[in-house]
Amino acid sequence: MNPILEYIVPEYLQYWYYGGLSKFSRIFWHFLVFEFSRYIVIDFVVLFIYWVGRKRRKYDWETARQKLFNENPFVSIIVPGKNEGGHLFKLVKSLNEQTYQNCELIIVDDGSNDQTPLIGKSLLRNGMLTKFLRNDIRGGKASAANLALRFSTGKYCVHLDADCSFDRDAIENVLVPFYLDEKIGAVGGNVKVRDFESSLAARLQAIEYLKTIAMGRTVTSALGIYKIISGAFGAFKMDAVNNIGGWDIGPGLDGDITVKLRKSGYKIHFEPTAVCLTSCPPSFKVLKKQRLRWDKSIVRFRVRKHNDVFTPYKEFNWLTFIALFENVFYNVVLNFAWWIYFIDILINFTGALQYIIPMNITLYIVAGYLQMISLYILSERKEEELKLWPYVPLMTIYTGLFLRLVRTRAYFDELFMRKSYDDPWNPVKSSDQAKASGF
C-alpha cells in the first residue's frame, strides 16, 4: 500500500487489505453469502429489470387502469378493530378523498370499551359509513374481518387498519393489478411510517419498512414469491376470499391468508404505488411486544400450519414452496445460524476482534446506504425520506442486535412453548379454539 494511503486509511481497513481475500471471506462469509447477495445483488438486478421494462409496464398499467374505470366495480372496504374510535374520522376523510369512489365502507367494532360505538354510529347517521357493525363480546380481529365479509357486497374487498391514511390514488392503484392478470387473487399495498419524526424508534422502523416492504416486497413480487399482504392495506377478490373461508384466527392472520390464497392457486401481487401511511410503536418497549407477536407467527403458520407446502402433494407449487422456504430460511434458520457464526468468531478469532467489529459495522453501513439508493430511485417521497439517511448507521444495532434478540426469544417461545396462544392480542376463547382446530 502506498505510504500516503497507509497514513490516511484506518488501521482496521489496512488489516483486511494485507490479510487477503481468503481471510476476509472466512470471517465475513455470512454477510457475503446470505445478506449481500440477497439484499443488495438481487435487489439491484430486479431494480434494473424493473427500470428496463418501465415503458411496457406503463402501457400495461394504463390499459388495466382504463379497464378498471370502464367496469367501475363495486368495492367493499372493511375496517375491523378494537378501540379505534380516535382514528375513524381521519380514516373516513382520507377515503373520501380517493380517486376511486364506487365503494362501501364497513367498520366492525370488536368489543371496544372506548368511544368507538358512539363515533361509529355518529358517522353512520351522517352518511359517512355504509355499515357499522359491533361485536359486543370481543372475538378477535379475524372474527371482526369475517363479520364484515358476510355483509360485504363488492366484487373486491379492501382490508384496512383504522389508524392508516392513504395517498389519494391508493385505492385505485391497489385495484389496477387485478386487471393486469386475471389470476391475481390479492394485492398488497405499500405501507410506510407516517410519524417517523416522532422518535428514534420510529425513524429506525421507517427505514426498516422501506427496506422490507417498499423494496423487499417489490423484489419478491417480481420473482413471484411474495408471501404476505399487510392487514393495514390489502385488496382481495371477493370470490377468492370466500373460497378459502376468510381469515383464520391469528396473530399472523395477514401472512396466513396470503399463504392460503397461494395454496389455492391464486397469484399474489405487491403494488408499490398504492401507498398507505401508518403509525408505528413509539418506543422500543412497545415495539418489542409487537415483534414478539409477529415473529411467533412465522413459526406458528409457516413452520407448523402450512408445512405441507414443503412436501410434494397433488397441488404442489414451486413458487409457493420457494416463497415460504425463503421466509423460514432467512428469518428462522439464519437467525439461529448467526449465533453459531458469532460463537465461531469469538472462539477462533478472539485476537482479531478489534479489526472484525469495525469492519463488520462498515460492511453493514455501506450495504444500508446501497439499499437506500435503490429505495430513493423508487420513492414517491424522495425529499421526505432523505431525512432518514443520517440514521442508517444505527440500523446495524437495530436489526443486527435488537431485532435479532427479539426474534430469537420469539422463536424459542413458539417452537418449544407455543406462546402465541397465550398472547392477549386475541381473546382467550379464540386462542383456545384455534389451538383445538390446529390453527
Given for the second form:
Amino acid sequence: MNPILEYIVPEYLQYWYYGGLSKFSRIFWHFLVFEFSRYIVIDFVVLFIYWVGRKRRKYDWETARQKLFNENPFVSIIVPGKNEGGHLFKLVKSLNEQTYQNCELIIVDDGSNDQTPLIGKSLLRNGMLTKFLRNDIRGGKASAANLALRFSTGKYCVHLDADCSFDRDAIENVLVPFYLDEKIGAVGGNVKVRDFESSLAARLQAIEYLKTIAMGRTVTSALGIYKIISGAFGAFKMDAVNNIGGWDIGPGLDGDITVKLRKSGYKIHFEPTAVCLTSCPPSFKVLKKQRLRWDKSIVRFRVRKHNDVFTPYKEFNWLTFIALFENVFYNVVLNFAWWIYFIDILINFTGALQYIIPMNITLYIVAGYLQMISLYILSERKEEELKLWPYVPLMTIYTGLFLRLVRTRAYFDELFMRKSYDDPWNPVKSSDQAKASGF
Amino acid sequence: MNENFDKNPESDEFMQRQDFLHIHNSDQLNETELFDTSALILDVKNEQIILKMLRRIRTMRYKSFYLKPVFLAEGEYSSEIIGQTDGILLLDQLPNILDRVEKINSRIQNIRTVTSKYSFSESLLVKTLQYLYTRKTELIPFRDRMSALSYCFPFLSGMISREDQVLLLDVLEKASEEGLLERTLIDRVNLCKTCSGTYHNFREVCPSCGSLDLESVDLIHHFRCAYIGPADDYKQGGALICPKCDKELRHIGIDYDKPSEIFNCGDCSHQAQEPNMRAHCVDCGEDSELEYLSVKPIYRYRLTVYGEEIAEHGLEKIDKDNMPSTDDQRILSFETWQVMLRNEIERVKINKSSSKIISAKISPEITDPMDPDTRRDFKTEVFRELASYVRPVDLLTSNSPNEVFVLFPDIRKKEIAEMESVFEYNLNKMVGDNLGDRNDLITIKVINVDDNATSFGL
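Give me the form predicted in complex with the partner chain now, not the form predicted alone.
Next comes the full complex, and the chain you just saw is listed first.
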C-alpha cells in the first residue's frame, strides 16, 4: 500500500486489505451469505426492477383507481381495541379527511375499563361512527375484530388500530390494488412511526419500520412472498376473510390471518403508498415486551400452527412455502446460527477482534446507509426521514444486539415453554382453549 | 273593604273567636259565612270538590280568610288533599288542634294582607311566606301523581291549577335568590318540552328508524376460535354449534361466554347495542329525546329571618340592597360589588395577580332572635368593624341578613391569612359577649378570585 495511504487509512482497514478476500469471507460469511445477499443484493435488484416498471405500474394504477371509483364499493372500516378511547376522536377526524368516503366505521370496545365506552357512545350519538359495539367482558383482540366483522356490511373490510392516523389517500390507495388483480385477497398498508422524534427508541424503530416494512415488504410483495399484513392497517376482501372465519386467537393474529389467506389461494399485496402513521413504544423496556410477544408468535404460528405449508399438502403453494420458509429461516434459524458464528469468531479469531468488530460495524453502517438511500428515493416523506439518517449507525447495536437478544429469549420461551399462552395480551379463558386445541 | 261586612275582618275581636265552621258544600264558602269562624272543617268526600273549595279559600282577599286554618273531617283522603290543609280533625287530638288554631290566628294578626298592588306571582310568594310564618313550618313538597310536577307544595299548590304548577318553581326560586327562603334539594323532575308534564313512558327505540319493535339477542364468544356473533348464529336444533369451527359449545365459562347483547330492529333490521331512549309524555303524547326534557330541581324550603320580615310587612319591606346606609365608599350594593368582582376576575386573568374574597357568615342563631331594627343595627356594626381593618382598596358588600363579603384586590397570601384571623377573632369577640365561648357562630371562608368565584353564589 502507498505509504501516504497507510498513514491515512485506519489500521483495521489495512488489516483487511492485507488479509485478502479469503480471510474476509471466512470471517464475515454470515454477513455476506445471509445478510448482504438478501437485504442488499436481492432488495436492490427487485427495487431496481420495481423502479424501472414505474410507468407501466402508474398506468395500471390509474386504470384500477378508475375502476374503484366507478364501482364505489361500500367499505367497512373496523377498529377493535381495549382502552383506546383517547385515540378515537383523532382517528375519526383522520378518517373524515379521506379521499374515499363510501365507508362505515365500526369500533369495537373489548371490555375497556376506562372512558372508552363513554367516548365511543358520544361519537356514535354525534353521528361520527356507524356502530359502536362493546363487549362488557373482554374476549381478546381476535374476538373483537370478529365481532366487527360479523356486523360489517361492506364489500371490503379495512382493519385499523385506534392509535393510528392516515394520509388523506390511504384508504383509497389500500383499496386500489384489489382492482389491479382480482386474485388479491388482502392488501397491507405501509405503517410508519408518527412520533419518531420523541425518543431514541422511537427513532430506531422508525428506521427499522422503514427498512422492514416500506422496503422489506415492497420487495417481498414484488416477489410474491409477502406474509404479514400489519394489524395497524390492512384491507381484506370481505368474502375472503369470512371464508377463512376471520381472525384466530393471537398474539400475532395479523401474520396468522395473512397466512390463512395465502393458504386459501389468495394473493397478498403490499401497498407502499397507503401510508398509516402509528405510535410506537417510547422506551426500550416497553419495546422489549412488545417484541417478545411478536417474536413468540413467529414460533407459535409459523413453526407450529402453519407448518403444513412445508409439506406437500392439498393446497401446497411454492410461494407460500418460500414466504414462510424465508420468515422462519431468517428469523429463527439464522438467529441461532448467528450465535454459532459468534462463538466461532470468539474462539478462532480472538486475537483479531480489534479488527473484526470495527469492520463488522462498518459493514452494517454502510449497508444501513445503502438501504436508506433506496428508501429516500422511494419515500413520500423525504425531508422528515432525512432526520433519521444520523441515527443509522446505532442500528447496528439496535438490531444486531438488542433485538437479537430479545428474539433469542422469545424463541427459547416459546419453543420450550410455550410462553405465548401465558401472555396477558389474551384473556386466560381464550389462551387455555387455544392451548388445549393446539392453536 | 267589602261593604257587606258589618265587622272588620282584620280586627282583634274577629281573631279571638274559636268557632269551627263545618262546610258541606261550596255555597257555604262566602266571606259572610267565614267571618265568624276561626277554622274550617271541610266535610266533603269528593276530593275534586275539596280542591275547588281550597282554591276558593286561598284566593280570597283577606288574610283572615286565605290563611284560615282548614281541616278535613275524619275520613280517608289522598296525600295531596291532606297536604293542602292543616290536617284531619281527629276528636282525640282536639285540644292540640284548638291550641294550634289559636296560635295560627294569633300570628295572622301580626301580618299584613296581600294587597291588590301585587302581581299574581308576588301575591303567591307573599301568601306562601305568610303560610310558613303562621304555621311555623317548612314547605316540604310531597309526591302527587295527579300534579303536573309530580310534586305538590302544601298550601301553595292549592292556589293554582295543576297545569300551572311549574310556575311555582319559578316563584320559589326567586324567593330563594332573594334570601327569603333557604332550600334543600330533594329531587329532580324531567318536564315535557311541550306541556311541562312529568309523566313519561321511557322507551327504547331503534336508533335508525325510531321503531319500538326491538328484540334483544345475546352475543356469544367462542373462546377456542375467537368467533363472536348473535346466539342465532350458533343455534342448530337444541345445540349451540360454532359456525366458524363447527365445534359444539357445551359449557358456559369454559367453551364460551356472553360478553354483551345486541338489539335487532323488527322494522328496519338495523342492529345496535345501544337503543335510543325516548320519553313519551303521557299527558300530551309528545315523544322526545331525553336531552330535550327540561330538568327541574325540587327543593324543600325554610323561611329565613328576612322571609319572616316580608311575611309580616309585605314586599314593600324588601331592602333591595340589604345594606346599611353609610358614607364609606368601600361599602357597595351587592349588584355594584358583583360588577367590580367581574372586572377583577378579568383583571386577574390578564395580570396574573392574586386577589381574594373573604366571606364572613354569622350564624342565624345570632340574627334570628333579633327584631328587624336590631338586626339592621347589628349588621351596620359588623360592616363598621370589618371596614376598620381592611385596606382603602378593599370592597365590602352583603346579599343576605347574615353574610358579608369583602373583595381584596392584589393581596398576598400572608396578608389574607392575617385578615382571615383578624375577621374571625373580632367577629367572634362581637358576638361572643352574649353567647359565651362558642366558636361555631362565625364561619370565615377565603375564595380565590377566578372564574369559579361566581359559582359561590357571588
